[in-house]
Amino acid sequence: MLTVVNPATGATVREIPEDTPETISAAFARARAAQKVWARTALADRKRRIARFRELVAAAKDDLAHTLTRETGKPIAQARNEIGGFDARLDFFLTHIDAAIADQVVLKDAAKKLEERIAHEPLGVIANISAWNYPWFVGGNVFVPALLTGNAVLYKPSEFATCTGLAIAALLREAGVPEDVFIPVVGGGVVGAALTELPLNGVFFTGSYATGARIATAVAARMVKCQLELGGKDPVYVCDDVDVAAAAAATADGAFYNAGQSCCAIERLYVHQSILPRFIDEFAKVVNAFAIGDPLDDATYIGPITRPAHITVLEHQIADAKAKGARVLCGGARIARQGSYFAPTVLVDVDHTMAVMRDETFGPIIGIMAVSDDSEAIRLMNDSTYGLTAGVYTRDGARARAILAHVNSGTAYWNCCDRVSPRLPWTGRGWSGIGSTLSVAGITAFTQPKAWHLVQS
């Protein structure tokens, strides 16, 4: 039995039967049979059902936000933002699916009576092993285009967002997606591992590098398509020509939104030494003003840590930094209240010998480090095994582009951060993953091309 616990109170939200290897195998068999019928369903019909799903999500936004907040501790205003922002992704997929998977005639030679054509076929049955921090966004980036392109989906929501996952499944069924085309699978890591042992046609995972590496190894010998959306150690460089107060406010939000529990949250801040004292003062003012409290209160900005066990990781990073000479400017410890709360923490006098500047934090901690010039900023930004996002704050667009062109990241930000667009690919480098979601590339990721050589006799 899976017990869903509210991290703000420690109270049990719900108990849900976990899947077993037997129920997972049976679900796969049902999905395999249903996928063949779903793939033959007209694209217009598949689109109609996903459009209906969009309407149902919008109508239930408040209830869905409360479900998300109760099981993850995400502040209710941020939960509503996520569900409200889901519309734009659905709209993108619905608008671009036809062109993305339409047959392409790449050669038509009348003299030789030859035509060359590319068709896009669905992968088949895929596993979507999703994340808890943005279950609507990261899950929808996979299951929506997968369904539109004719695949069946075995969907394992994170054990920390299972109620949301089951709500998604119920709304898809209500919208007309056949029950055996989208099947939720409930459980933790053992259940996820059992999924990867099935004869799937694709595995799409969002989560940590360590788990992603295990999944890649598990499916490699079977030549299963494996796409991994993993973590980040996302750097931002604040140049000497910025509006210091505005840059401090923007980057503080980028570091601490959702208590820093985001793969693209700012985790390393490099600030030009000429403005560092002013920047630190302004940054601390913003962080000290964050409203910490009940996540069901609309005024709350910082809620609890979703996984209480992760607090040990946060404490270790702070202790390591302090032992190596870092200074705690704000926070630095658990908050003495019910639930798994951790104070938003700002560390200064940091360097790259410290875990907080090397290892993914995934929580409300940021290290701020001085740099002497753009070259040093580039070197430090690239001193990481991760390569998800990177940002530069400066008034000079040419300067920002020149810096970011030399930074190894899948996403580049100028005067913004922690931003995702359905029109642009979401992709990582190094330990940040393999493959792309979103954009047209995030539609065709769920298809396999077939090359047609057509010669008229």
Ligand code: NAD
Contents of the next structure:
Amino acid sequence: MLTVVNPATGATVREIPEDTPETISAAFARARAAQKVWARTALADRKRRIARFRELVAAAKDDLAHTLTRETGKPIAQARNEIGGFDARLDFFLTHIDAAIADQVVLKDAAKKLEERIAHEPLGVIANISAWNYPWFVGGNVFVPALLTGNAVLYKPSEFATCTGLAIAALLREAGVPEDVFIPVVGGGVVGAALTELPLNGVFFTGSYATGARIATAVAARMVKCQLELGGKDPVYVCDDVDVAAAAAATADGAFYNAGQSCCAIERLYVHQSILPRFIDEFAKVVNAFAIGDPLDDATYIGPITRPAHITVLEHQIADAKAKGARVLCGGARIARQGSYFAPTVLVDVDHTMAVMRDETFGPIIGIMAVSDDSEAIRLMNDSTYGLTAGVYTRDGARARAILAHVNSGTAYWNCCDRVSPRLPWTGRGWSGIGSTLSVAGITAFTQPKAWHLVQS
Ligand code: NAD
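Right, the form predicted on its own is done; let's see the coordinates for the form predicted together with nicotinamide-adenine-dinucleotide.
Below: every chain and molecule of the assembly, starting with the one above.
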């Protein structure tokens, strides 16, 4: 039995029976049969059902936000933002699917009576093993284009966002997606591992580097297509020419939104030494004013840490940094109240010997480090095994582009951060993953090309 616990109170939200190897195998067999019919369903019909799903999600937004907040502790305003923002992604997929998967004639030679054509076929049955921090966004980036392109999906929500996963399944079914075409699978890591043992046609994973590496290893010898959206240690460099207060406010939000539990949260801040004292003052002012409290309260900006056990990781990073000479400017410890609350923490005098500047934190801690010039900033930004996003704050666009061109990350931000667009590929380098979701690349990822050589006799 999976027990869903509210991290703000410790109360049990719901108990849900977990899947077993037997129920997972049976689900796979049903999905295999249903996928063949789904793939033959006209694209216009598949689109109609996903458009209906979009309407159902919008109509249930408040209830869905409450469900998400109760199981993850995400502040309710941020839960509403996520579900509201899901619309734009659905719109993108619905608008671009036809062109993305249309047959493409690449040669027509009348003399030779030859035609060459590229077709996009669905992969088949895929597993979508997902994370809890943005279940609508990261789940939808996978299951929506997967369904539109004619695949069946075994969807394993995180054990920390299972109520949301089951709500997604119920709404898809209500929208007309056959129940065997989208099957939720309930459980934690053991259940996820059992899923990867199936004869899948693809596994699409969002989660940590450690789990991603395990999944890639599990499916490698069977040549299962494997796409991984993993963690980050995302850097931002604040140049000497910025409006200091504005840059501090923007980067504090980029570091602490959702209590820092975002794959693209700012995890390292490099600030030009000439503005460092002013920047730190402004940054601390913003952090000290954050509203910490009940995630069901509209005014709350920082709620509890979703996985209580993760507090040990946060404590370890702070102790390690302090032992190596860092200074705690704000926060630094868990908050003495009911629930798994951790104070937003700002560390200064940090360096790259410290875990807080190397390992993913995935919580409300930021290290701020002085740099003397752009080349030192580039060197430090690249000193990471991860490569998800990187940002530069400066008034000078040419300078930002020159710096970011040398940074090894899938996404480059100028004067913005913690931002995802459905029109752009969401893609990591190094330990941040393999493959892309979103954009047209995130549609064709769920298809396999067939190369037609057609000669009229
Ligand atoms: P996690 O790796 O602990 O778990 C992710 C999923 O994998 C869960 O559903 C879990 O049950 C499952 N799982 C665990 N062990 C498994 C195994 N051996 N085989 C198969 N499945 C297994 O990650 P999390 O705590 O859910 O999410 C946080 C991580 O996700 C962070 O590292 C974050 O940066 C990353 N993330 C990345 C993106 C992105 O787009 N790049 C988006 C969101 C989150």
